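What follows is a single chain, given as structure tokens, in the form predicted alone.
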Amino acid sequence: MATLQSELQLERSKFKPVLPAVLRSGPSGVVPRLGKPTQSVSDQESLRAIFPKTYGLPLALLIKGRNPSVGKNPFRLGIVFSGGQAPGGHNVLAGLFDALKKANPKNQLIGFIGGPSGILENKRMDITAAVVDNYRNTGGFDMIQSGRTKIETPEQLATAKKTIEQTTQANRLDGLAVVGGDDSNTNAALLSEYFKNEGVKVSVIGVPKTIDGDLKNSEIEASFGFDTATKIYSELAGNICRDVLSARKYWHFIRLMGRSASHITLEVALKTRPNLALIGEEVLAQKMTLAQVVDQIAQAVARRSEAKKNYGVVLIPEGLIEFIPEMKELISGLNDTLAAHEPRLAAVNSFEEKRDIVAGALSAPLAALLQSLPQSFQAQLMLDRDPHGNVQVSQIETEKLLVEMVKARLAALKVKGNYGGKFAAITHFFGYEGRCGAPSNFDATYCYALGYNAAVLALNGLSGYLSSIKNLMKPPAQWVPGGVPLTAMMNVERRKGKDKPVIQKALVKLDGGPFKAFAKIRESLVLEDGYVYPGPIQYFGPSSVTDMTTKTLQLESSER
């Protein structure tokens, strides 16, 4: 049964993204200009050894020029969505499709279904114009779905090679576009290296996707989806700010997506101006304890209470717990202790007995920290494990933990006569609400350009590159397309006891424009009701509203 389209979706299908001027003549009208060899962020020798075929590739810049060879022979390009969803993925796919067909009507786009597992299982679909047209400017990855399978073992790599090569020339692939975040594009780099080493002629091109905003650097100004997701979260947070000011009786604790970096929380804070926003990177830099974080919030609550304001809004990044040094140490200690005592713990039914066994095996400071937490959160830390036996940090309801501990801290202040207010709290987690929203005009245009650009890179035989569109604060016609080598963004990290090559995550820079802009106003926000209400994403109307970018991109661009 055909999916019924909403009135907005029907209208949005008419939106035509604007390509960078250099791409408008099509793939045959541009040529890649290669720069100097690159090197990785760090660990150069280690990464050179891991990627002997693809390390040190030059930056690529697409410039105008005659290049009729790209459309001479039919080209088959595969596309896979990898990792969590982000608004705009379907426009990446549309950009790929249109570029391929512009180069040669016989070119084909093949979608792997269900993420990287679709490559391993050879689950594919031929993407046609009719299918693409039904998904233009829509959110989600539902045309071909996504998944989190990694292709990294020798057996998996060999299976991927078999899928790419196929048994007949008509079914083999000439290129593969991997749409994903830092882990997924690290996987793309491994695939590119493996295929080159095996003599498989296939172009592997990555596309920078993540709503968390932590895949960026000097060559990648923004990952797609961050703009739309933060606008959705800002609308929701702004609505709560308006409710807070209307009812004036609750404190709202809002946890936002972003386990490894606090970009989302910072962007929403800049857009909505809550009373308090915790930035994980600052907590880490100051080596704050959990008690200090709690005290910071409690002091803000007490100060507002003195001003007869027993209400407010606090923003919390999803990964806050891991930014608190002592909590990160506790989680690591729990992972080791629970694994070491698994048989003994399995024989005990009582949670209290399990906790006492674990606490007895931890160091005294960590045992004291564990026992200082509310029992429900002790249980979350000890009982909710992932398949590898580790704490599922993303499942920890940090906002509820903070509410319980702030409540206890305020009770202690009240006993001392230092607090006389009322504290009633409501908690929220905004996560999946932002991952599949209809893309903003910016993301719809940016994603289309990223996809179109990725196809051009693949058609030119480049491999091991990430599609790059720069100059994003200018109108789209002035955007600059190119490609950055995947290995140029890498370092080596210790993961699960092994050294692994990974694309370096971009954390919030405490000396960067976005954080400094928030730091300048946050003290005044504690007591003032300086809330801003962004409202829903606007697709029609004046450009100042429909085409505005994130505060993060604006402030970072001013530093370049």
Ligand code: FBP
Given for the second form:
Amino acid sequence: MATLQSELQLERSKFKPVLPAVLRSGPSGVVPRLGKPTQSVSDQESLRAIFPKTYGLPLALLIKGRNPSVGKNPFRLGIVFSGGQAPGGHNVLAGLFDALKKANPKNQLIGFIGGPSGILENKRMDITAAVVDNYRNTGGFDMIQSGRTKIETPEQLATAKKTIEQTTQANRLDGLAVVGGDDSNTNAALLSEYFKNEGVKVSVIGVPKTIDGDLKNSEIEASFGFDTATKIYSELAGNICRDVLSARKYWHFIRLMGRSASHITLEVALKTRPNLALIGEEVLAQKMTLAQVVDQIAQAVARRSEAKKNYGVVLIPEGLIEFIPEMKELISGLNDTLAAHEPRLAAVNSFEEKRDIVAGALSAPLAALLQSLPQSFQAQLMLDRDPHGNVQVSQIETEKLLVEMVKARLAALKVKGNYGGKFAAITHFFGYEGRCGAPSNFDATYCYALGYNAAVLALNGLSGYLSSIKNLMKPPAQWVPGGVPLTAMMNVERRKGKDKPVIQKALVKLDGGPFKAFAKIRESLVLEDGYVYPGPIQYFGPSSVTDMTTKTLQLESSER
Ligand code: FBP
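To complete the pair, please output the form predicted together with this ligand; the form predicted alone was given just before.
Zooming out: every chain and molecule, the one shown earlier first.
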């Protein structure tokens, strides 16, 4: 049965993304101009040793020109979505498809189903024009789905090689586009290195995806999905601010996605102006304890209560817990302990027994800290890590922990006569609500260009690059396409108890434009009701609303 499309979907399918001018004459009308060799952001010697074949590749800029080999022979490109969903993925796929077909109608796009495990199991589908047309400008990754499998063991790499090479020349892949965040693109770099080393001729190209907004640097201005997801969260948070002002009886604690960096919280704070927004990177810089974070919120509640305002809104980044130094230390201790005792823990069923094994292996202060937390929170901290070794912060209900601790702190203030108000709190977690929304004009256009550009890089035989589109504050026609070597963005980090090469995450810069803009207004927001209501994403109407970019991109671009 064909899926019924909503009225908005039907209208939205007619949206035609504008390509950067330089890409408009198609893949055979551009060539990559290569710059100087690059260096990784740090740990140069270790990374050079891990990536002997792909370390130091030059930056690539696409300029008008002609590469006679592009489009000459049929080219088969695989695409895989890796990691969390982000609005615009289907347009990356549409961009890849259109570029491939423009270069040579016999070119093929092959989708790996279910994320990187689809490569290992060789689960694939041939993507046709009819399928692509059905998904243009839609949210989600559902055409081919996504997954978090990591391809890293020698056996997995050899299996991936088999999938690329296939059994006949007619089926072999010439390129692979990996649409993912920092971890998935690290995996793309490992694949590219492995294939080069094995003499497998295949272009591995990454595409920067993550709603978290933390895959960016001097060459990557934004990851796709951040624009749409933050617009959705801002609408929801703005609606809550208005509810708060209407009912005047609740404090709303809103946790927002963003596993490591607080970009989402900062963007939503700039858009909606809540009474308080915690920024994890600042908590870390000020070395705040959990008690100090709680005290900061309790003080704001008490101050507003004196002004007869027993209501308010607090934004909390989901990664906050990892920024509080004592908690960070606990999580890092847990990461190592859980990895070291994996078989023993797997054999145990009761939570208490597991916790006692873990506590016994931690240092005494860390064990005491773990045991001082509510049991439900201990269990959340001990949940399995993802395949890349990350704590699953989306499962940790920090907002609930904070409400309980603020309640206790206010009770203590009351006893001392320093607080006389009422505190009724409601908690929310906004994350999954934003990851599959229909892409904004910005994301629809950006993703299409990223995909088109990725196909051009692959057709030109480049491998180990991330598709890059720059100059994003200008109209799309003036956007600048190119490629950034994956190894140039890397450093070495500790994961699952081991040092691993990973693409460096971009955290909120405390001396950067977005944070400084927030710091300027935040004191006045504690007492005032200065809420702003951004409303829903607009797909039709005046450009001032349909083409509006994020405040983060605006403020960061003005610093470039
Ligand atoms: P990516 O980094 O893979 O884009 O995923 C980001 C994210 O949405 C985080 O914000 C969140 O913590 C995590 O995914 C949730 O993961 P899962 O979908 O596995 O629950």
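Residue numbers count along the first chain shown, from 1. By rigid core we mean the largest C-alpha set that fits within 1.5 Å across both forms. What you are looking at is a predicted structure, and each value in this text was computed from that prediction instead of being measured.
Novice: How about Glu155 - superposed on the rigid core, does its CA move between the two forms by 2 Å or more?
Specialist: Glu155: C-alpha displaced by less than 2 Å between the two forms.
Novice: Is Phe377 among the residues whose Cα moves by 2 Å or more between the two forms after superposition of the rigid core?
Specialist: Yes; Phe377 is a residue whose C-alpha shifts (by 2 Å or more) between the two forms when the cores are overlaid.
Novice: Relative to the superposed rigid core, does the CA atom of Pro105 travel 2 Å or more between the two forms?
Specialist: Stays below the 2 Å threshold, so no.
Novice: Once both forms sit on the same core, give the Cα displacement of Leu338 between the two forms in angstrom.
Specialist: Comparing between the two forms after core fitting, Leu338 shifts 7.4 Å at its C-alpha.
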